[in-house]
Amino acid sequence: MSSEPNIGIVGAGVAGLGVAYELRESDADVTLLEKREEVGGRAATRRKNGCTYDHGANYITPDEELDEFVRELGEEELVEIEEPVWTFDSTGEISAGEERDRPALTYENGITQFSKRVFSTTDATLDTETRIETIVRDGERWRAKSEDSRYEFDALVMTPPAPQTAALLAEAEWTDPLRNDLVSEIEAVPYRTILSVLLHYPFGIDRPYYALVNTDKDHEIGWLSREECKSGHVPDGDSLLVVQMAPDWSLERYGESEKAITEAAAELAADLLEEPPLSSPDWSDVQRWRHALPDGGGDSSVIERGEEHSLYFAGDWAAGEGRVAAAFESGRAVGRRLL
């Protein structure tokens, strides 16, 4: 690399931002290439009808070090969810869960604030609505091509979900035999498809828990949470359920209309909570997450061989754990190795 290396990061989710954060005081010229309109990836927030809601990752569960980092970013509008997470099984039987060993954090303006705050500490350039279609190994440098732009980097960091990363590598203009090894390793990472269904009601839902999680993985609903437990997210007296459907259910219905998905999910939520009125929300929203969460990760002894060619990988799938904190720390680890 030159004395001022040019580093490209494909994806401005929390992993990509972790890389950029570690490089913030370096001499590197860092560019984040993001296909969406803003940073954050699956740690995403929407606003509708006076409500703020996290429709992908629901909160951050930091260890002690990351908890300190989050608070150093600024505690204004930081929200800690006090209510517990309970469990339910395939029959819909609900049971009290265990106490948390880590805080559950988001923000009054939504979990995307974490990504925005991290990005504000960096000197990285952000190119949004930039979908990388091809990567090319050109001598000792990498080129990344989108429909409208061409980029050239000394080092390239890939942070999209494993299936998308593997697809880009499979089509890459790179003749080294390592490419095939990387593709085989990365495309083998299993991923869950999840439909997130948001159900709003103009009345309260009184429960002793924030969320329910299906523990035996044999119910049509995988996760159900109450967004009103997050300060500033839902007007007083209203309720907003975040219902994340099980992978098999989500795959089966992925191509259906939003109306059909909402009606089916609302019936299931009403049945689980034993409240028939919940089958008729007054408004709803649906988010399709084709590559929502990894069920495991790639072999780091193979994946890190890419670094011999200035090609790096970060993300929850690289960490082997589908959590915001794991993705962010994966990015930070790559950033430290780049340094």
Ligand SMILES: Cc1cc2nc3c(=O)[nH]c(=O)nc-3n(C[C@H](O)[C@H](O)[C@H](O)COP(=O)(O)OP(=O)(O)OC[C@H]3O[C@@H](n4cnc5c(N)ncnc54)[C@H](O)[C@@H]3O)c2cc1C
The other form holds:
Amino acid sequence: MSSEPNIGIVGAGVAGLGVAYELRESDADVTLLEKREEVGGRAATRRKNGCTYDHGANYITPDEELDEFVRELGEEELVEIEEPVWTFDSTGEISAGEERDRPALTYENGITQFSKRVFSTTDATLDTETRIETIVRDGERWRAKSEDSRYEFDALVMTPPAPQTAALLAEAEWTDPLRNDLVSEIEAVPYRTILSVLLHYPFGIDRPYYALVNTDKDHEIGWLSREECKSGHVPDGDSLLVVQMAPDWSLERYGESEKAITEAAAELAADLLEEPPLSSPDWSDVQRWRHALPDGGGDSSVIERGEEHSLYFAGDWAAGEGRVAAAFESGRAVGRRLL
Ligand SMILES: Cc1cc2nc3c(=O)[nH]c(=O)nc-3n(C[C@H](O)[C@H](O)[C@H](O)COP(=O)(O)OP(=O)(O)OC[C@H]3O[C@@H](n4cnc5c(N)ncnc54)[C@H](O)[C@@H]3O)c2cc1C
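Form predicted alone done; form predicted together with the named molecule now:
Then the entire complex follows, led off by the chain already shown.
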């Protein structure tokens, strides 16, 4: 039997990858278990009809240290969005926004490149299309079970969004009283639901901004951005709007058909930009993010008590901020504690 510590990470979003990154030079045997087909989680990219688009996180806003880290991962195909973000209110009135205090970064191949590059620096094993359904405390070890596989670890790191992590814990085969405290703390983290609607047009939309954000949180649209401002994402002369609908609107229409969601969102986008042809995109796409962004976080003095039982938590909700940079750093901090 191997004497190397065996560490399992549920979720290969940026938090899970942050953990694996910190463990890259340790003697630990690290396994990432990811239910989707690839790494990146909500920092997600899709390709369709010659376009590349980030349909979850739009960009990374790194502090100085992360900026340096990103550049060390490789500057080729790194895209810095130059155009500003402007604002709009519930009446649809648009105003110039404040200047950025951090760069806004993605890649020509999309924001998933960040996760792919981080992953390539590790020697972690990645099992994709592996949804963990149950976790079990077995003596000093943790077992994680998917439909087809069983894994055994000395330490387990949970990185799914708080509601999913809480559900796994609530069903865990683990009798310690701490489990209930952890479940209560984690399931109390509120998450916003967002429908991301992608609208493509075979013509240009000339505006002085990259994106518009609703500042009074009282418009049906929360965010609207122009994917063509990211080099390499949209063929010249075309436009691709990323319209993120407000949480109430998104929750109310979550179960509606893609067609109904697209039609309603395109009407609202056309109204906001005062350009009627925008109500008829030539193609579209919809991504439903049930657990899009946490509003707040878990109390670290409670969630870190899991570590007494070799159970760790990372993610945007553990950091208390729905940002790629915060989630990645939360994973790195757990990785350092594991070391
Ligand atoms: C619409 C939208 C717009 C956003 N815009 C921005 C932005 O512009 N800038 C920014 O910085 N941030 C933005 N964010 C937030 C950012 O995407 C997240 O904060 C960050 O990606 C969270 O990373 P994470 O690793 O904590 O979680 P996730 O990315 O959710 O990773 C968790 C992973 O766990 C996997 N998983 C879940 N359950 C299981 C299971 N049972 N078994 C195995 N795997 C499982 C998931 O598939 C996922 O890959 C946005 C998010 C959304 C949804």
